[in-house]
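One chain comes next, on its own, written out as C-alpha cells in the form predicted alone.
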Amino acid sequence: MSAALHGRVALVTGAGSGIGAATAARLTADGAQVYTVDRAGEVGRIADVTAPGISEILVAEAVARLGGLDILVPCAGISAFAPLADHTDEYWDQVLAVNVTAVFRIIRAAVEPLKKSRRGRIITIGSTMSRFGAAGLVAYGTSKHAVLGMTRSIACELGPFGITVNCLQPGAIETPMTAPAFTAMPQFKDYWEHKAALGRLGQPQDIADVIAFLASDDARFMSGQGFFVDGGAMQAQ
C-alpha cells in the first residue's frame, strides 16, 4: 500500500481472523512489523488474552522480538445474542473479561514502551453499540460502552506523552464472529444491509484501512475520539 508505517512496530490481538487479521495485513502492507496474537489461526503467538499475566508477556515479547512498540490494536472480542434472562453470571463475566478487562490490561502493559515511541498509537475496537443499545446484546453493549469510555480517559492520561488513543466503532461487518447471527437470522443481516446508507454490510478491510490511518502521522492530532465506520447506518432513518 505505502510506507506510511515504515519502521514501526505494532501489536494486534484477535489477529487470527476478521478485523484483526485484516488490520495486521494492512499495517504490514504499510511497512510496520506486526506481532500478531489470537487463540487460533496463523499468528505469531497463540494466547488467551484473558489469561492472568498474559498482557505483560505479550508486550514484552513484541518489544524483545521487534525492538519496541509504537502501535497497539487490542482487537480480540466476542459477541453473541442472548435474552436478558439468559445472561448468566458466567456469560456476563466472559464477555466483560474479553471485551473490557483484557483490553485494559494490555493497554496498561504497553504504556511504558509506547511512551518511548515518538509516535505512540492505541486504537481500540468499540461498536455502534458503544453509543446505542439493542435487545439481546446487554453484555456486549455494556462492554462496548465501556471501551469507548476507557479510550477517552486513557487518551487524557497519555496525551502528554504524545500517545494518541482512539476508538473505532464498526457497524455490521461480515466476519467469523458475526457469521452465526447472520446465518441464523437472515432478517438481521437484511436489516443492517438496508439500514446502511451505502446499502451493504461492511468488510474487515473497511475497518482495517481506518485503523491504518489512525496509526499514521496523518492522524497525529486526533485523540480521545470514537469514530463510526458503519456505512452511514447510524445516520439512516
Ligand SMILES: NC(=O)c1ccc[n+]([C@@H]2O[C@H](COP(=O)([O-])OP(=O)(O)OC[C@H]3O[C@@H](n4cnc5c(N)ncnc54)[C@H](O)[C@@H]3O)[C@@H](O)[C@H]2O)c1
Contents of the next structure:
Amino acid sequence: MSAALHGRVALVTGAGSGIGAATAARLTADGAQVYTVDRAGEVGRIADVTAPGISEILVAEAVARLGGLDILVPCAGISAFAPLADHTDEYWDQVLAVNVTAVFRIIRAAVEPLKKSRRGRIITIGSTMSRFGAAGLVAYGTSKHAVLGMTRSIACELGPFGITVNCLQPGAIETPMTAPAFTAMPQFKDYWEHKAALGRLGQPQDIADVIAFLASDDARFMSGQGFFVDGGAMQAQ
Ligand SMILES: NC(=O)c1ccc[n+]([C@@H]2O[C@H](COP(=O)([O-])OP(=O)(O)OC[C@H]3O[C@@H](n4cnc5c(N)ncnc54)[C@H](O)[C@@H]3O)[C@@H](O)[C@H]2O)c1
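Can you return the structure of this protein in the form predicted in complex with the ligand rather than the form predicted alone?
Let us now look at the entire complex, which starts with that chain.
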C-alpha cells in the first residue's frame, strides 16, 4: 500500500486470525518485516502468549531474526459471553492472563529494543469495553479497561525514549471472535449494525488500517490515547 514502514520490524501477536492477521498483512504491505505469533493458524511462530517466559523468547527471536524491533501490536485476546454467576475462577484468570498479563509481559520484554529503535510504537488493543460495560462481559470488560489504563501509564514512562503507546478501541468487528455470538444472537449483530452511525459492522481491515497509521511517522506526536474505531457506534443514543 505504501512504503511508510519500510525498514521497520513489527511483532504482532494474535496474528493467526481476525484483526491480528489483517494487521500483519497491512504492516507487511507498508514495508515492515513482521514477526507473527499465535497459538494457532498460519504464523511465523506458534506460541501461547500466557506461557511463562515466552514474552522474552518471542521478542528475542524477533530481534535476532529481523534485526531489531520498532512496532509491537499485542493483539491476542479472548472473549465469550457468560453471566456473572458462570464466571468461574478459571474463566476469570484465563481472560485476564491473555488480555492483560500477557500484554503487559510482552511490552515489558520489548522495552529495550523499542528504546533502541528511537521511533518505537506500541499499539494495544482495547475495546469500546475499555470505557463502557456490557452484561455477560464482566471479565472481558475488566480486562479491556485494564489495557487502556496500562497503555496510559506505559506511555508516560516510555515517552522520554521516543516510544509512543496508544490503545486502539474497536467496536463490533466481524471476526472469528464475534462469529459465535452473532450467529447465536442475530439480534445482537443487528443491534451493533444499527448502533453504528455508519450503519455496518466493522471489518478487520478497518482496524488494521488505523494501526498502520499509529505505527507510522505521521502519528509521531500521538501517545497515551485510546481511540474508538467503531463506526460512530458509541456516539449514538
Ligand atoms: N472482534 C471484535 O469485535 C473486537 C472488538 C474489540 C476488541 N477486539 C480485540 O481485538 C483483538 C483481536 O480479536 P479478533 O476479533 O481478531 O479475534 P480472533 O479470535 O479472530 O483473533 C484472536 C487471536 O488471538 C489468538 N490467541 C488467543 N489466545 C491466545 C494465546 N493464549 N496465545 C496466543 N494466541 C492467542 C487466537 O488464536 C486468535 O488467532 C482481541 O484483543 C480482541 O479482544 C475485538
